[in-house]
Structures are given as C-alpha cells and as structure tokens.
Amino acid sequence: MKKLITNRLFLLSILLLILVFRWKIVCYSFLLLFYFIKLFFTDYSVAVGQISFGLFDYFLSALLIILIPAVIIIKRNSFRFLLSGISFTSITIIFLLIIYIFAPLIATSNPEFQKNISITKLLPPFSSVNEIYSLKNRDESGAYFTLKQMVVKNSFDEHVIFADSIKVDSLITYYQKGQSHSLSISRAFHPEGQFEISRKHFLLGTDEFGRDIFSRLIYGARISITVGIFSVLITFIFGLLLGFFAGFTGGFVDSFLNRISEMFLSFPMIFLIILIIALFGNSIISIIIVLGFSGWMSLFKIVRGEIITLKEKDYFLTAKLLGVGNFNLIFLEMMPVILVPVIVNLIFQFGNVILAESALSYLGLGTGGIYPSWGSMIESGQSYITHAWWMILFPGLALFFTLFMTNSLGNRIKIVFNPRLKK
C-alpha cells in the first residue's frame, strides 16, 4: 500500500509540476479553443484556415494534463502496475511518456526558433539574456490572433528582441555586441498589455544558431519515440506473419523464407538503409519504413522456431486431431505461448531503431534536417566540443538513458516470465 501511494504521488507530482510552471499556456489553450469554436460558427472558412497541427497539439496536451490525473484517481484500482516499486526504468519510462505527450507545454520555445544569433549562440547551461517584446508592426486583428501569438511558439517572431543590456529612460536603449539601438517605450509591451522587459532563460544552453537545446531535446524525444513505435509496428507485422506462415506451413515455403531472412541477416543492414535513404530521400515516413523493414528477420526467426517447436507438442497434436481449425490453433494455442519472446524482441528492437535513427541523423540521412533529432544534435555539437560541451553532452545522455531503459525493461520482462533467469 505504501509503494502504491508513493508511485501515484510521484506520477501526479510530475504532472502538477508541468501544470504549475506552464499554467498560463494551459489556460490560454482552453481560451483559444473557446475563441476558435466561436469563430467556427461565425466564419467557418476563416476558422478552418486558422487551425493547424501545432495548435491542435497544444489543445490536446492541455486537455490531457487535466484528464490524466483525473483518470488515475478515478480508475486507481485498474492501475495494478503502480503496485511495483519505483525503479530507474519505471522513472525513465514515465518521463519519456510525459515528454512525448506534453512536449508543447514543457518546451520553453519552438525548437527551431533563432533570433539575434550574435547574442544567443553558444550560451552555456542556466544562461539568460534580456528580452524585449516589441509591438512594432504587430497585427491587432482580434482576440483570437492575440491568443494564438501567446500560445503557439513560432519558429520565428519578429516582435522578439534579445539584448546584452537594456537602459530605460525616455527611450528604451538596448545593446547588442556593443552596438546601441533605441525603441519607443510605447512599442515595448508584454503580450498581456503590461509594460515588461523580461529575461529569457536557457536551461541547457543554446547551440551555434542560438536555438534552445532544452526545447530541441524535448522535441527530439518525440521524433525518436515516434520512429521507434511505428518501425517496431512494421517489424511486428512482417516478422509475425512471415514467421507464422513459414513455421506453420513448412516445406518449400519454410525453406525459402528462411533463406531470405538469412540472406538479409548476412548483409550489414546499415549499408542497405543508407543506400535506400540516399536514393529515395530521408523523410520521416521513409525512415520509419526502412528501419521497420530492416528488423523483421530476428523476430521471424523467433516466431518460426517457436511455431516449429509447438507443432510437436502433445496438446497441439491433440487439438488438431479433435478438429480444431487452423485459426483457433494459431490464436488460441500458439499465440499465448510465443507472446512473451515476441514482446521482449520488440522492446530490444525499439532500442535498436532509436539508435539507428540517431546514427542516420548523425550522418545527415535521418530526420534531423527537418525535425530536431538527438543524432543531428550530437553531430553539430562535435564541432564545438572543446568550448560548448553542453551541445553534445545532453543529447548523448538522453540517448544513453533511453537505450539503457529499453534494455533494462526487456531484461525485467524476461525475468518476470522466467524466474529461473534470476539465478
């Protein structure tokens, strides 16, 4: 009972921390949703034009941060997994899930945002710079637009000015690398309408283009997890179906598929992956398809071997003699037996896919050119390792802990279903 309470408090405390530190974004998201619904009923075409995936992402994250704690409290008896003790693996999984779902609320800026690079580039962790929000040339076209500017973090915002120092007198004078610039006080208001010159904080520092490493790390986790999940799904479909088909059918079909898988296993897949991506492009869809298709062989071998072994078992032969159909034989007799090794293989495959995607991004063939990726962050940080160590340290640690978590989770599942491995 004590462990259960501790685990629930741990999970709820993480969600509450996000809610406390980003409560304005959550409130603005719901208020923006209200204005969008109002705009939808008054001018449908304008409303459809205003909605975007980024805006929907904020709505969904803000909604889930309210619903998830409520569901955990209401359905607390259904979450039996919380009875297990807290471990490094469980903490890492919880953090990755929270980062994946609530990335828009956790990140402090758009991962591609860069402005006044001479001021913001290569800042060490826990740095901060002066920030002015200028209303010059601002479009005051209504409450919906104003709220959208507050909530959605754009990749570029012409109203933001970063400066080394600021002097406020009859004019706002700000200095950028020794050069002074002036701005009328009437044009330097916070979006809420109050006069404010704030500080922009960079928790993990910035890269060579002045982009916030913390935000890029958060959104990079989304890319890695998305590629891993969908690639593993493709691997699961191909490996399971072909393994069932080969093991259950036998004969020429089994020999042919087995030789095909051995041919793929004998060839270094990384070279084939690089060749295909170099020929057909490196979009996120192509990365998922290529990495998913390149990992079916090991799962095929596991499923095929288990099916061949099960076919010789007495209970399987008895069920077949009693007239049980092939469909029931596969899904009622075979599937429960091979489920554990399949799950363990897919978990290890998930880690391999994340590592492969990072390697491709490191080589410039992944999704790093379009989306932030841990591999591309490590590659760009390699050139600045002597005087900007944070650029390579934090994405490297994120990749290390994620891979360590997947391997630990796979080993724990094996031990749970096979206690003899503890010895």
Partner chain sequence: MVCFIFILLRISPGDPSLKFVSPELSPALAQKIKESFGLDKPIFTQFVQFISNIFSGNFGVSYDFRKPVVQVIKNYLLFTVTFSLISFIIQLTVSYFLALLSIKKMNGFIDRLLGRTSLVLYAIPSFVIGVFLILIFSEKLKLLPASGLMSADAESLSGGAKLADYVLHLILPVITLSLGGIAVFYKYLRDNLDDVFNKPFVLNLYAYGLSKKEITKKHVIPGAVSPLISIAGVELGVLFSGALITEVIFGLPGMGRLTVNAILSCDYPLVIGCTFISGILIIISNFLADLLKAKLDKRLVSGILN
The other form holds:
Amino acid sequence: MKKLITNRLFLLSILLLILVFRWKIVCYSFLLLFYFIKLFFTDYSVAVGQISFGLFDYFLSALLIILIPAVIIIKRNSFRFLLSGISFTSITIIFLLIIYIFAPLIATSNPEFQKNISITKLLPPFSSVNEIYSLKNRDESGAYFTLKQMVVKNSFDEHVIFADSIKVDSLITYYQKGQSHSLSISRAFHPEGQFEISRKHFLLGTDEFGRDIFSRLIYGARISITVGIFSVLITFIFGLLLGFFAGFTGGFVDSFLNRISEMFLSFPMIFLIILIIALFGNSIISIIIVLGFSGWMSLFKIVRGEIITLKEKDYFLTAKLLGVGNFNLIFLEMMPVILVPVIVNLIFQFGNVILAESALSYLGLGTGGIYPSWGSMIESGQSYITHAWWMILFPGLALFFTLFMTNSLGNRIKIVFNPRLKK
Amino acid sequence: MVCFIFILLRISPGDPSLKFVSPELSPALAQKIKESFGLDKPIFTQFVQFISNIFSGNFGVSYDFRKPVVQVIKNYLLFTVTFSLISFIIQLTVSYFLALLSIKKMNGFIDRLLGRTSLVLYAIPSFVIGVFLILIFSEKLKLLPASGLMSADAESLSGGAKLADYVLHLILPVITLSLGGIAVFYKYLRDNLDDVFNKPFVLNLYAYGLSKKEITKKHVIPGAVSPLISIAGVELGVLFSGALITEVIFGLPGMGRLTVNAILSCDYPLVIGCTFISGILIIISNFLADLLKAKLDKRLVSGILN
Amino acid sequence: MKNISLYVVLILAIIFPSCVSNKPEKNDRIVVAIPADAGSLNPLFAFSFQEVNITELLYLSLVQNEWSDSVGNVKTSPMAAKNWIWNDDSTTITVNLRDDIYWRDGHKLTAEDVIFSFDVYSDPDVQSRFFGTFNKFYLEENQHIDLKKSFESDNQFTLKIHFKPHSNPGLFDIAPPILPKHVFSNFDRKKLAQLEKGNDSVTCGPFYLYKWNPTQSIVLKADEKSFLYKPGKVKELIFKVVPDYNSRITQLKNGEIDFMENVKPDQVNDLKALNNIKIAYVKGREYDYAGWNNSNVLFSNPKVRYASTCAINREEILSEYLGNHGDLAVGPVAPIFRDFYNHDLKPIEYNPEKAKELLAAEGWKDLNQDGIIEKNGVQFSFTLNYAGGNPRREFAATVIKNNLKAIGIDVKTEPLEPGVLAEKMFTHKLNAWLAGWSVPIIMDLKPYWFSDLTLAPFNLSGYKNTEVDELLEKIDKSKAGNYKNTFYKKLQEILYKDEPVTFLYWIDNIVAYNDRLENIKITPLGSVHNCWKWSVKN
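Starting from the form predicted alone above, please write out the structure of the form predicted in complex with its partner chain.
Now the full complex is given, and it begins with the chain already shown.
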C-alpha cells in the first residue's frame, strides 16, 4: 500500500485538490496578472504604486500551481525523492511545502481579517455565520481594481457585514447580538444588483478577534518555516566558516575559537536570546539573526572535529602532497566527508529554531506581535482555554507535527548515512 | 561572557530609572535615583567598578528590589536547585527503568510502544504539555492546583500537611519539566543498551555460561550508562539555569523567571548576577558529570579485571 | 526495583493524608490575590500602587483620604490626628494627635515620630517615595525639609507645622504615613532601602505584619490594640501572590482566594453565574489613549487627529474587550470627578465615511490608488507601538490598525518591551503609540498638557497650545470652587477639539469576591482601602 502511493502521486493529488476548491481564485489571479501587465503599459505610474508583496504572492502561487505539476509530469524521472513511497515524514514535508508556497490560495481569509467582533469571536470549529457582501462599483477605476478587490484578501473590508440573522424585504435588516441594524437598499443593492448573502465558514473556528484560525495557522506556518530556514542558513554559514577556519589553520586561532564556543555553550542561551530581543526589538529579521547566531557552536564543533581528524588521514595527505590546490582540497576532499553530519545537525537545528521561535512567541517576545505565529496563537489561546480549546489545539498540533517530522528526518538520515549504525 | 552581557546592556536602549518617573512621584526623586544607579558616569569607570565588584562577589544592588543582588537571588536559587534536582532524579530513574523494561524483549511490543511514545513526547513543546495538563487536571478534574508553590492557608498547616501541599503544587510542573527529558534519556539509554548487547564481549560472556540477568546487571548496564553521564550533566546544567517556560506556565519562583523579569525591567545588576550564577551552575554540573564518569570508568575497569 | 517501590510508597504517604485532611477554619480570614509580590512594605519605598495600599494598612497617617461619591472628589478625614486648626493665612496648621496609638512594641506614637517621618522622607540620602514633593515646606538646598523652621511641638501630642507663605498648602501635604522613630533612627539612612524584609514589624495601623513569605504571600493580622480594631471584623488578611491571571480566576472559583481585582471583562458572566462570587465595578480613573506625535507632519494638523479618532471604532473595543465596563473618553478628566468633568462634550462618534471626508478636505487623498492616502508625496503610513504583554492594548492595537487601514492609512503595529517603550516615549522618538494614564487622585493636568516640555514631562505628544497654557496656570492658582471648575471644563473643550491624542476610554476596575465577605466598599482610592471594616459572614 505504502509503495503504491508514491510521493509524486500524493503531491499531485493535493495540488489537484487545491485547484478544484480554489479554481476561481487561480483564474482570477491570472486575469489580474493580465490586467496588471496591461496597466503597466497604459499607466506606468499607477502600476508601480501597485507593486506589493501581497499582490505578487498571488501571482506567484497561481503560476506555480500550474507549473509544478507540469514540470513533475514532463520530467518524470528526475526527482528521486518523489518516486519513493509515502511515509509520515514525506507527507508532512509535502504538506508544509505546499502550505508555504500556496498560502494565499489555501487560506480562506486574510489572517488579520476581523469584522463585527461580537458576532465572529470565539466560534468553535466548523461553524459559520451569515455574511452580507456588497460589491461596490469601482468602474471608474477600471476592471483591474474591481478584480483586485475580489482576489487579494485584505485585513479589512468595508463591504462585508457579519450578522446573526438577516431579513430581506424593502430594507436589509440584520441583527447583531440582539441589536437590529438596517441597510437602505441602495447601499446593499448595487445598481446592477451585485450583493450576496451567504454563509462564511470557519473551518477551525475563530479567535478572540473573530479571526479565522485556519488562515492564521497557514500564515503562521510561513513565519515558522521562514524563521527556521533563514536561521539555519545563518547557523550554517557561521558554523561552517568558523569551523573550517579553526580546523584548517589550527594553533592559536583554533584554541581561541574553541574557547569562545565553549564559553557560549556554558551559558544559558535562552537568556542571551531574550536579552537581545527584548532590548533591540523583535522584528522577524532580528529573531532570525539571533536564533541563527545562537546555534553556531555545535556545528562549529562538528566541522572542526571532522576536519582535524581528516587532516591526519592518509588519502588527504597524499592528495596534499600530490599538489592538489587548496580550493580543490576543500571542495573535493573535505566537503563530501563533513556533509552528512552537517546536514543532520542542520535538520535538528531547524527543529530547534522553530521550537525556540514559538517558545519566544509564547513568552510574548517572538514575531507573534506582528505576524500570526504558532507560539503566539497558543499564548493568546491560554487565556481562553476553558471555553475555546481550539485556539490552542490546532497550533499545538501543527507545531508537534513539524517538530516530529524534523526529528524523524534527522534520525533517518543519520541512520542511512552512518555506517556504524547498521539496521 | 559576563563582560559581554555587560557591554550589551550598556549599549542597549532602555533607562531603568524611568520606572520612577510617574505622576505620583517627583522628578527630583527620579534624578536622585538615576544618580544612585551610577548610570551617568562614563562607561569605562562603570566597567572598572563592575569588574572589581565581580571579583569581590558583590553584584551591587538590584534596581527593582532595592536589595543586594545576592540576597534577591538566594530565595530563587533554593527553589530552582530543589525543583531541578527533583525533576532530574525523576527523569533518570524513570527512563532507566523504562529502558530496562524495553530491553527485556528487544523490538517487542513494549519496546516499540515506548519507542513511539518517546518520539512523540520529545516532539511536543513543553508549553503545550503544560497548558493541557492544567486544562485537564486543574480546570476539568479539579485535582491539582494550577499554579504557585503553596496554598494561601499553608501557614496554618502542620509540618506534614505543609510538605504535602508543596508536593501537590509541584506535581504538574515536575511532569511538564520531566517528560521531554525522560524521552531523551530513554531513547539514548535504550540505544546504548542495544549497542552494548550486540558487542562481541557479551557473546563471549554467554559462552562462559553466565545468565542473561547477570550479564545485563554486571556488564551491559555499566557500559551503557557511562556515556549517558555527560549528557545528563549538560541536562542538569540546563535545568539549573531555570526551567523558564515551566516556571512561567505554573507561576513558580525560579531563576528563569527572575532573570527574564530582570532583563525586561532593565535591572542590570540583577541580570548580571543571574547570568553569572547560572553560568557557574552549568560549569559545576558539567564538572560533576566528568568526575562521576572518571569514577565509574575505574570501577568498570577493575570490574573487568576481576 | 526495590528502590522504586520505596519511592512510590513514600510519595503516596505524603500525598494521601493531604487528600483527606480537612481544611482548617477559615473564619475571619480573607485571602486577597495580588499579581506580584511587594518589593517593600516600608512606606519609604512603597513605590507601586499595590505596595502603597498595603502599607497604608500597616502605618497610619495624620489624615486619611476618603472618596466621597456624593461630591465626586476626595475628602480628608482624621486618622492619627484628632483634630487640626489652620491659622488665618493658611500657612500654619496645629495638629492634635490621638493619644491612644501604640506601636507594636508598646511605644506611644508621638509628635516626635511625625517630625522624624518628614525628616526621613525628605532626606536626599534615603530616596524615599515622597522625596521632592515637599515644595510647600521650608526647604534646605538639597530639598530636605528645614525641620527647625517647619515644625514646632509643645508637648507629645500637639504639633505645629509651618509652610512657606503663599504656597497654598492643604491636608494632602501632611498625609504621608508615620514611621516609628525609635526603630528607624537606629539604622544608617543610606542603607535603609536595603534592610532585610521583616524589619517592618513595628507598625501602628489596624493590621500588623504577621509573616511575609517572599514571592508567596504576605500575612497581616488585625492589631487588637489599635483604636480601629472592632471585634467581629476581619482578623487575618492574606495577600497571596498569584502571578498568572487564569490561576487567580481558578482559585477564586475554588474558594482558595476570596478577593481579586482587575478581572477581565470576558470572564464577568462566567463568574456571575456562580453563586458564591460577587462582582463589583469601580469606575476608573485610568484611561487608555492613542498618542500621536504632534510634531510629526502626519499628525501636526488637529483636524487629521480628529479624523483619526473618528475612524477608530472605540465602541467595538469597549463592548468586545471591556464588555462595556468602561466609558468612552472625551478628555483627560475622569467622569468620577463630577465637578471638573465637562458633561456637555459627547464622545466623538465612529464614522469612517466622515473621517475620509475630513482627511480629503485636508488634502489627504489616494491619488495613485495603492490603497494608501497621501499628500504632497508623503504617504500616510506609520508604526503604532504598544507595550507587549498587555492584552487590552494588544486588542486595541489590532482593532485600531484595521480601522485605520480601512480609511487608507497604512498602520503597522509593533509591541515593545515596556522599558524600551517608556524610554522611547519619554524621548519623543515614537510617531504613534498606545498607552494609558492613571489620573492622580489630586488632579494636576499641568505636567501632561503644558507647552513647555521641561515643566510638562508627561506631555509625550508634544502638544502646544497657548490657550491651554493659560488655563492650566489659572487652575494652578485658583482654589477649589466654581472658577476652577469652569477652567477645567473649558480646558476639556479645547482638548476635545484639538485631540492632541485620541482619548480611548476610561476603564472600570472589576473586582470579584467571595460572597462570604461583607461590608465591602471599594473606592477609586484602591480596593483594600479601609478594609479593616470588612467582615466575614459565618
């Protein structure tokens, strides 16, 4: 069974699912891209003002959702990873990657979106509320803007009203917590009759602001993974360079760097991290840098150790005596040897960074203040634990699966590549 | 390292005397307090004074508590050392017995069950565990207190009941703190035991006609335990420096929270004092681990010789 | 294996008896939850509101502040002083002390103690809480009170205090708690602050300090020798430190604690449903505001600031976070001060359409259609800072961000550590921030709104208005009465129009307590104020 369903099949079916459920947004995104390019030629200055990360996020994910399956199908035999059978680890990785790339397509609303808090706050999973949506006429500004309003999800939307119940006759009357409000027809009914009364679904419930937890979870994954990847990159660069430098030169430099790394190891890192973040602000960049920097010691030790043993190996000495240049020595002889322990270390480090970021967010020091983050979601859920368990459970699960995945991935690579551990 | 922290503190924004700027207090007082903190002196003078203070074991006076730092830390240190030692002992004993249980039948049902569970436990962040423990045991079942170290009326209780009160308050925190460690130690110990069992000398001993029980007790366990010690030393050091998250969840008066609060309120002398003490504790626990290892090794050596 | 079973038995042996042991009698004892331990119970260094409240129970003052609901202001009533007489030009007060006040160690409280207290409070070496506030006394150069010129004592129980001419002194100036001279004079004054806890045992108030378990609890017991002692009232008052809010609520429900303040509004209904909990609302003298840097090009125009207030849905925050336990603010004067409050001003209504129009009239329009309004090439975009770890501010920041985005203002929110935030606020480095003020019970608005920033350290938004300056000066000079009230009302009217900051709302303090407590009256002066009058139902 496991062998039958390959990773490729799994990946493709997930992408297909997204396409089936979100084809509307994908199509609109393409249309919007087309209008945007047109605008670029007709009204250059306006188009430049439109350039924003949020918009390009949509374009990119719409393009990729077509391109990725195409590439996979065309270059059928190129990706070895995809050909093997699914496992827990690979499923989690594929899920995280898809969420990371296609967040704007998957999420049902902007993670910060909130409106009529009294109606939407603290709803349990699978609940829904009445929604009045009136599409304002923006013909004067062109099709591009009308379309953009439909595609790009904003953190605010004046056209949306949530209500407990809605009555439509000559007026639209809606009730919010026992208070009745009415809209005059002209405001809700567009001259062309573009207004919709529908139900807004909250798959995983809402938080205390009435924000959709499902969407926040997805964007939170983006934060966690971004922080993880970039911190690990910094760790990698720092640890590798210093380790190389120390192992290669030896002598005073080596012992000096070694002392420093021991000094850092003997110090509770969490305090240093909190100290720096508390004093210099907790933007996502400073968190990435601090977390990245705080992990260099173990990598340094590994690289340095490997290189020092390697330097005494016969084949390495032979190569050196044969007159192989330094560059080749490093990249052809050293790199392959240290690669596996380094990768294993980095994978564990990735898990640690994600855990550290959410722990910081939990303490109120992470990126959580500005972006939704799993840790901050748990933290804010803690005050509502008695009547809104879903606020903690889902981010907790997401965190758990991610960490579990990194641990088992690291262990597996260690076992596969380590000749001493034969199983 | 402490010097590094000192420099970091001085170049950072934040002014500790601002706490004393409030509508209820006079500006003159804030000025006076600022002077008494000595923050208006040049950094170099501050640094020299700071270094000489450290060597005399005097960390100055905490801005927040307005008491000598050593006095402030004393209260918190006692708790942290007890708390982490309890958790440490529980981690070691539980994982030791679980590992023994699982090598009775390698790859048997219990072994696989424990292996899976330990992987799962290892991956759950402690704050998630803690929050759910509170939800289950104190919100829903109302069995155990959710936070603090003792009940309000603890003063009036007799000696035994008072101790029981402490223990009740510590059950959830100790579980939260220990689960992760148990998982790590268990995994490590089990793999080590497995490793040693597969070594040729064990086969040799079987050949001599020794029983499995005897081999396990006399030869395998000592061999598997000694590599654990250095890891345990590191873990103990980490515990000593304060189980920050657990302390926050359960509102316990430990070093971790003290340090973080000191950092957040710009209480520089206290920050320095806390980090210094934590560093020393880490070094001590590593040193203890080394000592123990040397001692165990000798016994191992002599055991084999006999 | 033997070992582990031994442990199990041991642990069970410890836990088991506690499960069956009966709780001791709880009559006459009240447990009050506090979020943090007191740093000091010494009146010299009781800096926080909570510490002040507790020390007031331990140490008596000459006079005691009382809140009068009927007047809407503070009244002063006798405490250690039996009575007093002002001289004709109000520069000298003659105080007759009660002769039945004893310190815990048997000494009588005398005029000597009072003089000594003022001496220590104003000593620059001590750095006490009151240092620098004795401007109406005769002072030496280092702000120490000139004892010879100020105090005159004929006998143990009468005391004359002379103030500087034209300094307009009041009873508030003699309100600091009285310290025991025979104890405190033994210590080196420079080291007073570093005394071990527990040197606070010689007190004269209605309660005395029975035991202080650092970081855990402060136990006070009623002093039977105090003249305030009445049988049948509370005998033991425990302040239990419970840092975590949720645990406080849980413990209140379980009956582990009897009294807590600052209940979050969303829990009020939960608590109300319980039979054993009562809830009291205390109208606040604390408000939150969104500060705008008035010297920034974005906020220099009062109409833009007014428009921002228009665009912020304060009602939603008030109803959804505060559960309507608060009032929309119109200015910096709390509605509880009835005479000063301008009842004619109505809170600015939430109206995003109007806000847009106002902004457009001032030239802020979205010309390049990127969703953000601009004027002269400047985009209306800024960062709103607030103190991390404060859920109310976080809630407000989240709502304000979305409200302003809806009218085309690009807002980012960023939480800062309280220390860092304060430093940046006081050095005027921020463009916009969320913060709050607690209005001192003796109102003085000059430090907040006066144009000269050296005289107004709390004018964080850098607001400047000469008309306001004049009014503030007039208020300073006038005595209580109709004139002062009109000045205050006029001041509020100007601030309402100029909107130097967006006044958000006044926050009620929600207090929850076990229904076995009786005779509770909670005033804006603090929840445990006068708590020796509380009693416990049997």
